[in-house]
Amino acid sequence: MLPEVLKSTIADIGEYYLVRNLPVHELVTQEFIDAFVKKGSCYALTYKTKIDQDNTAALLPNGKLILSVDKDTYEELGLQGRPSQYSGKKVMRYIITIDLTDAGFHPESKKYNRVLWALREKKPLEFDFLLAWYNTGAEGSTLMSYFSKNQIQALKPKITFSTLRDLQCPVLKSNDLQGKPEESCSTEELFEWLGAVLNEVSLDNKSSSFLSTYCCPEPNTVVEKAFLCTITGFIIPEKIIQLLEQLCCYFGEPKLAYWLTLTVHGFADSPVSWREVEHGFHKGGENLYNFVIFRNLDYWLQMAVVAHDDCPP
């Protein structure tokens, strides 16, 4: 059974907001910057936009607003940017970065007023946005009250629990990343096995199966009962850290489990993946990382991206 404190952490993963038809210029006003950007970690991501086809935007917790726009929009905005590194020989997409915390970005500055004018009058951009804000108890506005004049909806992540019975699991040793024949499996074998389990792929390698011939790597062991929890939504890093800490505490008392994993998938159509690294879609837009935490609190960290991404830092 899962400890109650872990269940509580999962249930309290936090809500986020969907704001419809929000003009981008509202995210660069001094009022918004003072209320949210400078008083915590504010996150925003355009909703249901396609990074390889549409204009997209993201507000990062470091206060940088990233715009990924097509060539026509870029020329109409007239703001300084750079060609997308995934454009090819003929540049059709540009990346604009606006640092909302820059000391020179204030209502009396030319830069501030040019950005506001470009986004509000010259080429107004409007999107549905996912928004979340994390602060350490500072009093002030909430996103719900600040955007009360907009069409805003509070959302909670979708949480599902399932029990996997008689599951074949690879044998792992925390100090053997490469694995050893007949002793332990490698990090790559674990990563592939996780993908199969999360996608409900059979591990039997039956000759009658036309879908998959995959089988659990060896050596392996059969676990009578394994828990799988999936949380889907706009989940901020601070909440993931809290969850990771509770997973480490799971081994504070004797357990039969030798290891557990926490896998985090980034949005496929986000304009950034790691920190401020530009993200491309290519064939799937995957960007993810996976923690493997062992009973002795050693851990592995695996990070993966598609071809249209720089390697994670």
Second form
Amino acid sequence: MLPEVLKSTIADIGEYYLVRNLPVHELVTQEFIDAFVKKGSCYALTYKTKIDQDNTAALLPNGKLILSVDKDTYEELGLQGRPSQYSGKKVMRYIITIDLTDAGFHPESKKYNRVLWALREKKPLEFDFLLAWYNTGAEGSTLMSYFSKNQIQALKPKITFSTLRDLQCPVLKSNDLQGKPEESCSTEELFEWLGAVLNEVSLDNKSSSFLSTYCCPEPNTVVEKAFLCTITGFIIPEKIIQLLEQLCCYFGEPKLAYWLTLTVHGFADSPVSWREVEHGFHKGGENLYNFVIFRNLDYWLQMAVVAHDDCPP
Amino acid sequence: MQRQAQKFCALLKSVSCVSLANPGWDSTVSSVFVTWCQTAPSPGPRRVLRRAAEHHYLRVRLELPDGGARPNAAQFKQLVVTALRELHGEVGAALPVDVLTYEEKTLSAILRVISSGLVKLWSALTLLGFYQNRRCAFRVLQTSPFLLALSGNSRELVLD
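Form predicted alone done, so how does the form predicted in complex with the partner chain look?
Full assembly next; the chain just shown is listed first.
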């Protein structure tokens, strides 16, 4: 059984917004910056745009607006940027970073007016945006009322619960990352096992099986009941930290479980993966991390990326 | 215990602020897998594995004309082996491929292959054109060195 407090944290994972056909210049106006960017953490990501073929934009909580655009758009826009680091010899993609919280970025400055002109008149860019805003104070307008002229939709993350019965779980030791035969499993084995559980792969195959030879890493124990919760949506880091804190508190009272995990998948088409590190798609664009929290509150943080991404922090 | 939890979380936040130099980063690296270990109170080891993925995983779907027999799991695996044999001969057919999941209703599957055999498998699937004298096609929907990545695909996120 899940503790009530954990359930309520999951239920309160926060809503996010989908704004259709939002011109990018709306995000750089002083009004928007003052109302949202400077008053909390504002997150925006273009929806249904592919980082390897379309123009893409993201607003980071530190107030930076990142545009990842193809060569033609870049030349039409006329804003300063840099070539994408994954574009090879013939540069076909450029990254433009605009710091909205910069002291020199105000309505009287040349830079502000140039950016606004470029995005409003020179090359108007329009996207469907996923938006989320987090602030500690409750005052101020909300995204919903601010964008009421636009087509805005409030969305709740999709939450699914399931209980897995008689699940084979690898044995882990928090101070042993590489694992030892007969004693504990390594972090890579755990990572593969997690994938197998989430994809509903059968865990007990024989080495002679024709179909599949995958089996649960050794040593393992059979757990009578395991709880699996999946939350899908545009989820902001603040909420993930809240969830993580609640998960740590889960071990505040003695529990039978030895460890628990929390996996976070990043958007494959986001222009950044970790902080402001550039992200590309290549073959899959996956960027994800996973926390393994042990009963004694030791933890592992596993981070995985593929080509077209920098090494995570 | 509560205090310990708070301390833990404080540590946790600090993790994201630690930066490490990237020694000789190579853009051809196919995968990076980093593990941070935190054993309170002292920070634990960090382990970085590059290009170390033993397996690659593919999420595929078989397209068949409507009507007619659908392969069961064993026949599906046989079809994959046939595809490998047609393009890469007996050596190709000996490539160990696991059908981790297979759903007969949607004809979709998750395959696992040794990383060095990914290109062979992918090309063999792409070039396969017939199943029991009927036209067919394999669609590779997603591929990754991490099985976990196949459980979530943001390109399939539909919000309506």
